[in-house]
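Below, in structure tokens: the form predicted alone, a single chain.
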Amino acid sequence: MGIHMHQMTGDTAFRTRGLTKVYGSGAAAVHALRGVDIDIPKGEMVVLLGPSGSGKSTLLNILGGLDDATDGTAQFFDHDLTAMRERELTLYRREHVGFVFQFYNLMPSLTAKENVELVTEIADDPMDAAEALARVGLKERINHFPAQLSGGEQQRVAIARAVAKQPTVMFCDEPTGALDSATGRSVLNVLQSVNQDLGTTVMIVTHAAATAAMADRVIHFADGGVREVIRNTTKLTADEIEW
């Protein structure tokens, strides 16, 4: 079963219902996620907001496709993610998922343009390696190597990587953890571009509070489940943001 693009109908990215994620057994166990219900229209920038721990990233690790459910559902589209076996979720993840983690994990020996050309060797429908890095501001950089670039060029070459999937979903996790607020701005400022001139659905779990006014739809998490969503009526630009 091939997931390809025409399959997807509806405006619904993603749907949870009672989502659940228990990692061990008995007295050592440990509940990631306790019931989670959400709905994520497609075309939006989402932020997960919440402590460490509180269940994000195992959300997001789900939906990516990374980790499997305990209980409940979680759909792609019209895709049941929670019924997919392994083969099913390795070409989801390649066709339609694009992955930008706190660190970079570049290759030391790869200039720019090769790191992302890893990806383009295997995706569908790539977009163009030294396009990809143009796109996140990075066209004078292809033939550096990750040593010769700052923590913020690092990590929109793997914005870049992602992106050149051409990939329905990004998920971010921590995307601007390990920098400083200016270039986490020019960073997210990245991520912004990619929803609105791909129409990417982008989803980010940080705790960097001061994020979320950039976002269509703000979930907070506590404690393994979904506290409130709040939606944006007026989004801020990166550089708009007070951090």
Contents of the next structure:
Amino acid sequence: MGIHMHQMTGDTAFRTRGLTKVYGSGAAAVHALRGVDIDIPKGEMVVLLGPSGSGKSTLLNILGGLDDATDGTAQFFDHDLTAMRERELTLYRREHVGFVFQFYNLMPSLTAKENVELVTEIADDPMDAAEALARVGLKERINHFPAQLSGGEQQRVAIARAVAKQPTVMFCDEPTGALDSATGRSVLNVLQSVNQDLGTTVMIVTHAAATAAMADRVIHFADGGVREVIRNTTKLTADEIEW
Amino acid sequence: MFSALDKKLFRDLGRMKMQAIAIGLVIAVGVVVLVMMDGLFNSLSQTKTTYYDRYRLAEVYAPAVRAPKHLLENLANVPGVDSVIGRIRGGGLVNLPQEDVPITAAIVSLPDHGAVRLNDIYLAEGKQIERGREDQILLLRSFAKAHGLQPGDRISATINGAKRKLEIAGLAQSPEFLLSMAPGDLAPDDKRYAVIWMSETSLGAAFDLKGAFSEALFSLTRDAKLPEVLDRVDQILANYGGTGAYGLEDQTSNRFLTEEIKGLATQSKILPPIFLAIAAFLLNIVISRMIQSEREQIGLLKAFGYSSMEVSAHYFKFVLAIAIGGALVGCLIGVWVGRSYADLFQQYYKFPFLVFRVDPQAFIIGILVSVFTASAGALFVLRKVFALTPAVAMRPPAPADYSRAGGFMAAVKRIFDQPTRMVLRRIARHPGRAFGAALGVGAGMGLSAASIGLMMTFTNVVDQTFDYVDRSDMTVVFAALRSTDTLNELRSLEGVTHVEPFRAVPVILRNGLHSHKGAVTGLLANPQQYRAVDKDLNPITLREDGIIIAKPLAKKLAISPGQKLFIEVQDGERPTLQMPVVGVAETLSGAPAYLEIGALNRALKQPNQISGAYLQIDEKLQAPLYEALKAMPVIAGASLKSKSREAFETLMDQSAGSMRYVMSFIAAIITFGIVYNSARIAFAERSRDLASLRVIGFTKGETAFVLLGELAIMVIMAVPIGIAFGLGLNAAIVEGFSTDLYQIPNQIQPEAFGTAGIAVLVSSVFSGWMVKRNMDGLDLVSALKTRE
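Now that you have shown the form predicted alone, what about the form predicted in complex with the partner chain?
Starting with the chain above, the whole complex follows.
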């Protein structure tokens, strides 16, 4: 199966049906996802809410091609992620997915610019690393090492790293979890502008319910399944939301 | 441009530079030994070959008593002979005023005019002998140097019983006399052996050999069959006192040189694999630890879309950088050390030039082998990279499961306190790792023990030889066979307290297809001066009905006591005797065979003949005694035991013998490298745990115990491994290095292990101390913040 997914057709970025993930087996089995059915239109900003262990990170991992499903299907446009082998998943991540993590996960031995280059070097049509850093407001700090940056700056490097490859989708796992409110707000601002300016589908997993106000779509998770999906008719900007 | 991943590689290397350097050095040491040995081996072989060729060293030597020159034509017609020359060679004594005893000399003739067709000489200083100057000589340069003699100096010598004053025209070198040993000596010694070249006319007159020769030299055609040539030559010379022709392989100087070169080849096969294996092991633990600590980064790279291959390639490059870096440094140092050593060898062997040559193959092999072993060490670990799925890698690792270390730990719980339990559980949890580290330290210790043991063995062997085997003060060799009456002459000399005769007969010993060209020494049945000893150093009583042979000889001839040995005498009427082997004697040097002297003489039908004597002397009267001996024309050579002991010890300290110092040094580096690396890794792995301990109220000492206790147990486990490894290595070295010229007994002393053990202990304490310093400097807060 060719993995040239440039020709993506349709308006639905992700569609899952009966998506199930079980860790372990027998008595020790943990059902992280219990048959999840969702549709995520392309270009939307989606926030996933729910308590710890509700399955939202597991869903993110599977949609991001980091983990495989136990059962059910997950489609990215017209490609079946659950049928892909490791090599294809690697290509999928390389070409289409940007990740932002709670703990930034920068390479401590590389500068901000080099951390971004780590991704642009293997991407098909990346933006310039310096440009990506300028976009997140770090133009002046591109030659600093992670240890020389604050938490918010590190997270913005991580976003620049995700944005630089011009991904189709961006997955953010608790992107503001380790940040204070002012810094968190600036990070969300960046994410919002990526979504609006570049048309990137952005999925954010968070505990911070307030973040939901800036989403197109809010998915509430509980106990391994979707409890409720809410569509916001009016979105707030990151500066407007209440922390 | 370098990719971002490559930049990460450089920075990682920079961050782990101490460990990278430590491992790189171990690899380098392996490659140094490989390249150095190869360089030495090649250089010596090449230099030897070139030297031999350039100065046309003869391939066959046929000594005789007196052979008329017309025989040379017959000899030249022997199939396989390319060219032949006849020369006069005899023994003499050089009397130097500053030397107590006369010095043995070989005196060799040079043609009066025309080129020297075989065994040419290199005139290093001074000039050739002038035509018609019968008192002019060329002197072996190394001998002259050892005594401060120069062209123009005059020396006094005894030739064929007559005292002569000789003028040194020039100093010469020859491939024939690279290493020369005086009769009765154990080791070559420049000071104790002179070579004098004189004109043929002059020497012919001195030895009464006008129109005759006493040694024929041959070069052979390419398709010549050596045994057949030797047989034919022996037949032709049989009636002229031929004592048996021999090939270059049995020529003294060449044999020493060949053995030395062989020894180098052996070492180059034994040592490098050990170092490279240890380096592979070290790389394995370092990379393993690195991958463990970088699982998040690996997960991240995979999340970005780097394939397992690309990520593995990244870590593999890390390994390659260390391996290739180490190997390159090794090549450079190897060439440099090899060169310096070659210069030493050049002086030692008195080569007039040196062809230093390292086979490029050695570099390629060195680099390939380093890369290969390092890869082997790393590949096991890199499998883990493939196994990590990105999501799993992104989660912090689950706490190591110590529950399965349970079992016997239940008992441990009741006996030990909490910190001790932590130490023991950790070892029980990773027994493979602990054992691996112990294995590495053990290997280092074994290497130290084997090399220290080897040094002690040498010393012991020297002591044994001189205290148990040769207990005389002096050996005198007669110019020709003498009757036993000469013993009385010697006894009557003032200062001589004890005299014992010996007779040496050139023989070929045969057992089926195995043969050895050497000598049978006839001694008294129960001699006091020079004795054959068994492996417990008890004297063996010589028998009339059977022969006692040295251990290496028994091995070479594949014979054991009870079996019959053919003895082809190469002297007099050349009888062939058949005798059982009745005992095996220990020796240090050479491959002697002993028979009771009376029986030997009866078998040869030459009663009461002796070729020399062992003397015990009164120290207070030695000066006048030496003067008296110098004046005795029958004595062709005398060697003082104290001098020959000195020479032997020098031999063991120089050249190949000195390699063992290099080995001990290397062993020390390795032991320290492993202990230090293990301690560093344990510290890095556990700095977070240790900081936690500090935070909850453990003292620095208690915290250090948790880490260093583990190190201590590892070192203790290493000791038996080190002993086993040392014994094995010693056996291998003894097996590989013993030749029929020198034997290294397999008698490693317990002290060697003690010394090696102390070295391990010291390097452990030092490593522990360095890690303890790091631990005391541990920043508690930041250590706890780091996400593992």
